[in-house]
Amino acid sequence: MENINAKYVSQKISKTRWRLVSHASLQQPDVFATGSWDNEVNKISFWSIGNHGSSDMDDGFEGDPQLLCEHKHDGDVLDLQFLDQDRIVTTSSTGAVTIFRLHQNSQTISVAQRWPRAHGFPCENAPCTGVVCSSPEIVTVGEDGKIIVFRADQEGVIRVIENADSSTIHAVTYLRTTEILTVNSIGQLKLWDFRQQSNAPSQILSLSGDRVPLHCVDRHPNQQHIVATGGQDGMLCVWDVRQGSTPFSLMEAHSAEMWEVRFHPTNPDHLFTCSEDGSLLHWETSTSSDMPSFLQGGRNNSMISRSAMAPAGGNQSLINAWLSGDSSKGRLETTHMLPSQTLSVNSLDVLGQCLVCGTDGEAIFVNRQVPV
């Protein structure tokens, strides 16, 4: 735990996100954003873990997050996503979608664009629960069961799928450039293909048995057919959207709701989850030999089945053997990343060797030396 910096911020943190770094520069991220919820005045804030060119920090040591700037946010911040280096999109419990611009030189934030009632029912607001961006495109989902597509350079709405879901959509992510995945409150994972004019999902997968609400979803960065979800029961589910309509791997992860799941963006043998139970877990696939996990074949129902690091265009039978995999051949290690605590860890993000998370204990935790 010695690599973790804790910053107490006097507000419950609902979301945390690293600012993107360019692929050309191999630098570690140094700026992240947070959103708050359940406070008298909610805020979006930007923080730096760089040393700003000074060698002796006045308050805290190098790496201790320093507040750059903040801006009032109407309603709870329910999701955050960077559009590019200078712009971030927030979704609100009021149903609003807002693009904020960070002015790095003056260290100020301004509202660049706002859709005040993007999500809503005829007579009342509906919280906008999730957002995913692929600049300039922005896709949001909400408790109203709508999927809305915006463009950052246009005032209007590009597309609305009005009745995408009869239940609450909790989260959204891209599967491919023209396809998205949503998860809902009745345990369903739905695929949507924006090339189709139809307002129906192209595929529906679901948890069998109890319809446990799913709260979060992330896609494997290299093998786009592999998807991880987490939900109300704290279970980690891994799905192969190419085959079957149920998860191929289920693991007991947390004792309460899982709020976020994240594959490491460049080393997806590592995955991170956080929960209402106050824990943040680092899941790592490891094997008893130096041979890559996907070459070992056999039956394996542990998390090893999620790494799927077969080379692009590689041997299809290897990938399939890996997906149906024997846990004696592989190992799954989980590590608790936070000191013991009781209040919910609501959000996490990981980039390079840097991990950030935010809690209902009004704390931000940063780890700059994640072993990936």
Contents of the next structure:
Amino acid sequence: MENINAKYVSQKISKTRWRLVSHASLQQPDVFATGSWDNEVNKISFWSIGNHGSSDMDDGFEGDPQLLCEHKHDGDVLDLQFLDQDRIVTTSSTGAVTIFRLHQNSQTISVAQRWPRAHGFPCENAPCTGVVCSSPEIVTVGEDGKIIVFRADQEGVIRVIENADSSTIHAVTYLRTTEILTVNSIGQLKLWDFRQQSNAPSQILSLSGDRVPLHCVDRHPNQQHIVATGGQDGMLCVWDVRQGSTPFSLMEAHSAEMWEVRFHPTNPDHLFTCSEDGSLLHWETSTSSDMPSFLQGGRNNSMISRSAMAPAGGNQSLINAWLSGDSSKGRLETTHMLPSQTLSVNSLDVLGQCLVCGTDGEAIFVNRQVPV
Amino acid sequence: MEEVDVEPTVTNIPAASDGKHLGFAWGPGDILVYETLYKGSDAKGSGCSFIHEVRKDEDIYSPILRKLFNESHHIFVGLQTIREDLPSKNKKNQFVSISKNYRSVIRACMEELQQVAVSTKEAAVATQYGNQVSILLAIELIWNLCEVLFIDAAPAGSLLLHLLDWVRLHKADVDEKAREVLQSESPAEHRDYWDVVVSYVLQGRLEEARSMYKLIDTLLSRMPFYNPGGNQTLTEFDVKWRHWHDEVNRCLQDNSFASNRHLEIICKILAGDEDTLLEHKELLSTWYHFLVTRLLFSHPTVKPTELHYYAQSCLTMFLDSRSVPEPLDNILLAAFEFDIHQVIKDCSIALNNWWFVAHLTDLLDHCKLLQSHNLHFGSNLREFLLLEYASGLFTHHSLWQLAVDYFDHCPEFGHVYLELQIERVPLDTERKALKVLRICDQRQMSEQVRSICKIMAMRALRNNRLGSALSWSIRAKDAAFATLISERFLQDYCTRGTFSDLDLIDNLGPAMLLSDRLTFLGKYREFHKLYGEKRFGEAAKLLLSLMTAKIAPRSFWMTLLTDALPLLEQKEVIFSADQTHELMFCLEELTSCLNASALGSPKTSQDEDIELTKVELLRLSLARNLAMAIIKEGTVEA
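Pass me the form predicted in complex with its partner chain as well; I've looked at the form predicted on its own already.
Let us now look at the entire complex, which starts with that chain.
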């Protein structure tokens, strides 16, 4: 916690995302984008933390994020994602989907493309709640229950799945290049296969108990069948979409809505969640031949359950550590990453050793030495 | 009504026409003003249809000042959770450190405002920011003094040292000038040289002054300073100081510094000569600097209770006979008199934002320095100020979330204020509604939860998002609304013949139990599924139970009986004799009801024909089924 810097930015942050770095270089990320919400004039902004490969970062003030440029945004920024190095896609509470381009030389932002009423109801606006992209394809979902597919350089809409859901779809993620996964406010995960022409999901998964709305979803970077979701009651669920229609493990993570869950992209034994209750948790599990982890199918009430044994080195189990094993000893460690008593943490992103998150207390926290 | 403390300021509304009478309405943080139709004697022109919003507090809309509100909110919440059972010495240190936190936040804001004010090209912005900087300077000055006098509550001896620090902090230009002088080629010839030396002496920074000038070294080096941590008592220090003071006076009388006018001046200052001090008004620049310097060189063992006497006289001496004390001077004077309530009152009048008085009063209240001063409407001063501040925050489109924590820590009225305000937050997106609901949930405000969920559910229903509407009614545990939604589904089914939103109905889960109608919907859908899977026996049982257990609404019974027709007409007997009897009973009940109601309501003859045909068909099928069932059950298996 000593390495975390807070910067107050006079706007409530709804989303933060690191700019992509090429996998070849071992550089740490240096630029991130934020979107604001609930302001009279909302903005998207780009910030730099000046991390140009220098290894000794013991001076905390050096790492203060500096504003590179910003641009007005119509409506709350509900989701934001980098399309490539220079372009980001944002979705708005007015139902619009916009692509912004960052001009590196002049440090300005311009609107590259816009679909003003992508999502909408007949008589009023429908907020567009989530976006995921794999250039040049962009998929968005919204409160009108539609799934829309765009292409970055084409004017119109490629495909619309009307009435994909009778309730609000909160988040979307890619499962495979042609399959996406959505979560909605009656607690269901739905798989959609774009190769099929029908407008019905290919699979529906849900919890057997209460229909708690799910707010966020993320897929394991290496193993495409493992998905983590977070919901209104703050429970973290890990699902295996190949097997069965119920989650593999449920963990009590937070005491209020979980807004974002992210696997670490290169080190997927680490998972990060942030919530309305103002905390950001770092989950760490370890693979070992003992088939570690938490109780099967049940609820793990303890937040920190670390086995006393040191992990045996050597052979890695094929069963992923996030799914349950038979061992009753938990090997899951959780740490709080923020000083206590912040307002809701709305968003987080992690890349390499850097973590950035934004809160309703109008502050951005950057941690450049996340232990992964 | 009490009398007014100051004359109210007049604000002109430029867009309103001359001579028109204006009407107004109070809002939580602003006033709405409109033109009325009443014509005064010289009113001209037609009416204007605008409504003007007059806002007193513009600060919450300033982007840089917003950081002040957010950071101080963090400190405020931390302060409220300080444990009561700590020993008082530890608590005092904590309070002092919290006070310093607040002040550092103010300073950070000030620096940023200053940077922008200097670098901007627009004159209007520069003046506005410049004003904000000077207000923040004054606020920090007052807060610092309150910290020294009230929170830190230094006793005699250390009191003066703290006051010296206070003055030094707020007169930073001496160091700049000193730097300039030292960097010049020959410092001793620089025109500001003696000003710097004298300023150092006036601030009691004798080490620096010594380094600037060697001759007066001995006198300066031997001035005793009180050491609070040491084992020297106040009286010992007093004796030492008097020795030194006598030595200084002797030097003056001996004319040892007659050759150098500057040194003589410095010596006179060391002796505490008021006239010499007053000659250096520009170097002192403020009366409180004059006060502290005077005390340093004439009464270093001043007690807190004696301060106000010196303060008043210094103020009078420093100001010219023509100039009038400014509001800031009166506030500082009240602080020196240890009249906390006067300080708070004057600050409330002088500033346009409740931020400063609310936070300072809260901190002082935690230090138990405010007497319980009950105001007319029952709450105490701290709560009143916090409520005013938080209500102002609530009108802001974004800062309303901070206000919630402030209301939480107002024990008497906070909850009521929050209940009234939280329902008025505009809800554009589901995400915002969820955040507001979480706030209400955490504080057991179930009325507000129900009302917000109902608003969201109605909106969803209007846009035909039945799943969303259902999830909102589940959140509010609103059985009535769930019934409404189920009615919609059933209506859709009746008109279209198929169900919409099957993904929702098929996966209701335990939510089905929320309302009877919803249960019926789920079970009816299950019946359809069973029929589709050709599990006729189970389907029949389910259908019957829907009617006999009275889960189905009476209006739907006809549809259910019609659904039973294909089952009755199967070759195989599905309904047993008993079941058929029950069906017939239901049919009779239904027809008798219909006959009774048919007398009242007019129906077209076509409708009546259809009804009669249906009933006849049903009766026929039931009779046939009964016959077959009796035969089947009566047959002895061979």
